[in-house]
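Just one chain follows, in the form predicted on its own, and it is written as structure tokens.
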Amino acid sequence: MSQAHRVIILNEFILQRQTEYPDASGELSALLHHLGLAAKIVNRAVNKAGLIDILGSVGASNASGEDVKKLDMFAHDHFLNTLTTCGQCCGVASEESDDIIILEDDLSRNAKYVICIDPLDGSSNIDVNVSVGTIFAIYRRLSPVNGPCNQEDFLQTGRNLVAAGYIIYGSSTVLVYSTGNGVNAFTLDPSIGEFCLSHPNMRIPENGIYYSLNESYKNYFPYAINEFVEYCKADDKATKRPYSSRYVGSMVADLHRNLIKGGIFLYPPMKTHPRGKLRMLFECNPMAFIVEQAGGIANRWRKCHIRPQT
């Protein structure tokens, strides 16, 4: 077989990239490859909605407010069960936990790394059979090692990030990565049980023809951003436009496809979010990190001026 034929594997992928770094111990190649392994797990679950008793609420709120799905809990036990005893991280933020949660067994205590993970983003869409996924951000702890991690070992900015990536749960389930060295992107093969290198070094492309967002809250965005909007759906034929609006309400479906097709997601401030509603630890510092890998810009909306639409 040829070597541009030949089947490449996460794990193998990932040791490869592992001798990039001489003085690399091999702890983050281990953490990265135990997400792989619960990520099928919940591929698992996620292909069997509807058959299971896994579709629905569990009748509760998470830490930002949104109502829990079943599967959301099932995949937050999941990582959190495989991260626990993996051993190669000391702590845990996940969007289903109201703090922290801190590993205190004698292996994890010396672990160098912390994790922040939404478990199942979009999980409103699993009852209806539409794209989901997860979203992981790796850091080096800042607390002394050999002992508990703290709340700022995760508040830490996005130019800290070790690694970061996510799950697409799909037509096919796919694990997208970065170490800070590009993108890459591995389908798991359900015939071998295994993640297959199946987009290397991911790049966006420079024109891109999509845009995606709500647009049912327009009467509560920046004007900024509404001006915006209809540069998009404006005729040019110079600039490829109208841009198509695509929008499926899962931040890794939208975010996914344009980062093999092309195109811009935003998730603007609104008159009753001044802030937004995507969460930075979650979710902008692990997407902005995968983009900007990948040839792209991401960019934080730091005001939300409102005017009235003319």
Ligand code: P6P
Second form
Amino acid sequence: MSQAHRVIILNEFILQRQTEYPDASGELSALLHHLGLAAKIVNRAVNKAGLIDILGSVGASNASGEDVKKLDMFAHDHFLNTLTTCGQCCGVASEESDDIIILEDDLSRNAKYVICIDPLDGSSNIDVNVSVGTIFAIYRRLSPVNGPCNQEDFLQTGRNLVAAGYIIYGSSTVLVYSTGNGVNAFTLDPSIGEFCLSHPNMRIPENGIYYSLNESYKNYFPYAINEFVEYCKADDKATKRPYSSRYVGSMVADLHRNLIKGGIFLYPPMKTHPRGKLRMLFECNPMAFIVEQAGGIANRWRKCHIRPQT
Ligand code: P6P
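With the form predicted on its own in hand, show me what the form predicted together with the ligand looks like.
Following is the full complex, with the preceding chain placed first.
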């Protein structure tokens, strides 16, 4: 088979990239491999969600006050189980867990990485068969090895990220990640059960037509945001803009589209949420890392200036 058509599977790619770092120990490679393994298990459940008793709510809410779906907890349990047994991280912060999960076994307590994970982002879309995703962020621990990790290990700036990525469970299941040297995406081939390199060295297009935000909050947005949206909608003949609105309500799906087609995704702060809704640890930091690694720009809204609507 010609080199051009040879399939490169995730684990092969991870190991190939590891050779670029002579002093790499292989721990990060093993961690990424195990995330891919857990993703396959969650993917199988997401694809069967309508057939097995896994839809609907567990009747509880998470630390963010969001209704926890059964599939949220399934994803949390499987990613946590994989991360606990792989011995490559000393702790996990999950959006579905109120506290950090400290891994104390001999192997894990010596591991040098911690991971923040949103096991199933966009879960409000699960019951209506819209794409959802897992988001992960990997940091080097600040606490000394051979002891328990602590909160400071997780509360790091996004600039300290060692790696980040997401898995989108949609019409196909795609794992997208970066270790700081570009972004690569792998599409799951169910016939062989492997994530195969499908989008090498992803770059956000210079120009994109999509603007993506939940316009129902228009009356709560900063004035400048509404000005921007009106600019995109301007429809007089002379200045017809080529823009189009797309909003899934699942950050992974909205950002994955923009990564491939170009465009802007916004979740502005609002009068009701002056610091915005998206979680810094589980959504903003990892997704901003991916966007910037793909040549895009990511920005956190510092202050919420609400000018009176004229
Ligand atoms: P809204 C999902 O709950 C999420 O955190 C992101 O994935 C998504 O972009 C956003 O919230 C959707 O929020 O308020 O538009 O439903």
